[in-house]
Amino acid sequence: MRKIKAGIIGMGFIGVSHIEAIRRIGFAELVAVADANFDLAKKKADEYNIPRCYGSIEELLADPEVEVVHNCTPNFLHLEINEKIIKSGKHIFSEKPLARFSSESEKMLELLKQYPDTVAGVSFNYRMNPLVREMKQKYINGDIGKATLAHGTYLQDFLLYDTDYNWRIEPEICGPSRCVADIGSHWMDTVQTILGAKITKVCADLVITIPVRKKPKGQVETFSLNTNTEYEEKPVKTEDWGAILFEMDNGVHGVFCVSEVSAGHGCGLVVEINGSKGSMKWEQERADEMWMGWRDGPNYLVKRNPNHMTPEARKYTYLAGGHPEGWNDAFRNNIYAFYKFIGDGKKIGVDTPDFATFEEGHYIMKLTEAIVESSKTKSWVAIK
């Protein structure tokens, strides 16, 4: 397969994960990075031996070698930058959430109609864990019967203290939702992927547990410790925690809880599906295992092993059993699926990709807004 050359804009925490994922794909080549902080872009370019670095999206898009651009900037820049990438005719892989508002993501979908050859993907990487793919296939094969219930959590603690602060807390940058948009979006995409169905109705309770936070006067990177002693107090307007009841278009009912203030949880995504014959559960922090439960037989753990997996899941796992695969591997799988789609000459709307499309990212935006509305009105809200 031919080499597909790429560039990344945004050299924060997640930008580095994109660098490392691209480097693991044999037919992809990272040739340029960009950041409004040129010194940061230069530092990452030097550290990873990337040939070119730029200080703006315009400079990156002017690079004739770059065929794919990864947008790893904060949410408030997604609309402007994604539109520029689409209009350049380059393929685009955007971080989630796709935008701050569904009105912004809708504009991207409308623009993409003018560029039918552009492949546009969104970084929902949990759907690409091998055992999540295995759950999806086991459900298709009827292993647990008809799905009836879905539930789970996504718990983190990186904003546990009032001294914890980053741009996600500010609605002007992040959007009207933080916890749901940031990590709840991953949970919703994962359950929709497994069941091949959409959440269509929600009833939510969103809570701000820390109403005032101490914003450091210096810059703090996501997930790092804040050692700044100078700060200013900022009122918090986005949720720290949320619980969401939901209904799906396949008749499944469910509930999930998300938190960024639950001590002891680094990346606690858990999803369980209950069916008419059995149950399945996967925990991201134990990514190499899947639990299966039965009323009339013993429960057991399925250990990831390529030799015993369905063909659909096996193509996204490569280490032998007993050699754990985790978050970085699922992240790589997501980007690999995107590049393979391009390399195979496939088209969105004609072929069905394994990675999340802009259309799916837009639907997650609509779900997030419905959840925010539901919490305000204390009522069920249907997704329009």
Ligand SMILES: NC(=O)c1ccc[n+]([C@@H]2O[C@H](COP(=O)([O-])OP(=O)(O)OC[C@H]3O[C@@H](n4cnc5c(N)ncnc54)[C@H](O)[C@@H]3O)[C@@H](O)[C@H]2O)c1
The other form holds:
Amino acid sequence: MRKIKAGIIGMGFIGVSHIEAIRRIGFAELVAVADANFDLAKKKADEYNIPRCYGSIEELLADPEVEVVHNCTPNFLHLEINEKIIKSGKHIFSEKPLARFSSESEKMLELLKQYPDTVAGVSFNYRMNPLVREMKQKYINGDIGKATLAHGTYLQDFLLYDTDYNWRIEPEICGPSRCVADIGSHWMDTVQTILGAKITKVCADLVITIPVRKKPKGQVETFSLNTNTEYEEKPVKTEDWGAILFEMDNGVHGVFCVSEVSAGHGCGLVVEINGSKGSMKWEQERADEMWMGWRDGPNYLVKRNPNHMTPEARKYTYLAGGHPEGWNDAFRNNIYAFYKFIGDGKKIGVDTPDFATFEEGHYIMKLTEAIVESSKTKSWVAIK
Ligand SMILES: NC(=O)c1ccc[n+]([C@@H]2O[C@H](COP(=O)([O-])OP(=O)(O)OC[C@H]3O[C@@H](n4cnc5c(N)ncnc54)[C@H](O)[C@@H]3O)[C@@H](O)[C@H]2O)c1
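Could you switch over to the form predicted in complex with the named molecule, since the one displayed so far is the form predicted alone?
Below: every chain and molecule of the assembly, starting with the one above.
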């Protein structure tokens, strides 16, 4: 396959994971990175031996070699930067949440209609874990019978203390939801992927446990420990945690909980499906195994091993059993699927990709907004 040349904008926490994932794909080549903080872009370009670095999206888009642009900037820039990428005619892989508001993601969808050859994907990486695919296939095969209940969590602790601060706390940058938009979006994408169904109705309780936070006067990197001692007090307007009841279009009901203030959890995504015959559960923090539960027989752990997996899920895994695969590998699978789709000359709307489309990213935005509305009105809200 020909080499597909890529550029990334945003060299913060997740930008580096994009560098490493692209580097693991034989037919992709990272030729440029960009960040508003040019020194950071330069540092990453030096560290990873990337040929060119820039300080703006305009310079990155003017690079004629770049065919695909990854947008790894904070949420408030997704509309502006994604629109610029789409208008440039380059393919686009955007970080999630796709935007701050569904009105923004809708504008991207409208614009994409004018660019039918553009491949546009969203970075919902958990759907690409081999055992998430195994759960999906086991469900299709009827192993646990008819699904009755879906439940789980996505817990983190990086905002546990009132001295913890990040751009995600500011609604102007993150959007009107924090936990749900940031990590609930991943959970919803994962459960929708496993069950091949959509969440259509929600009833939520979103809670602020730290109403005022101390914003450090200096810079704090995402997920790093804050060592600043000078602060300004900032009122908090978005949820520290939330609980969400939901209904899906396949009749399954469920519940999930998201939190950024749950000590001991770095990336605690857990999803469990209970069916009429059995149950299955996957925990991101133990990514290389899944649990199967039965009433009339012994429960057991399934260790990921390509030789024992369904043929459909096997294509998302490559290391032999006993050689753990995890977060980075699923992340790479997602980006691989995106580049393969481009390399194979496939088209959104004609072919069905494994990675999330902008349409799916937009739907998650509508779900996020419905959850915020539900918590405010203390009532069930259906997705419009
Ligand atoms: N898929 C995942 O699992 C995952 C994980 C973490 C973050 N994310 C998403 O990735 C995005 C970035 O999050 P992060 O944690 O990496 O944030 P971050 O703050 O660590 O990095 C953002 C980078 O964008 C740069 N930037 C800011 N304004 C810019 C501009 N105008 N032009 C160019 N660069 C600019 C910043 O200098 C910074 O380096 C968010 O949308 C977030 O939701 C996704």
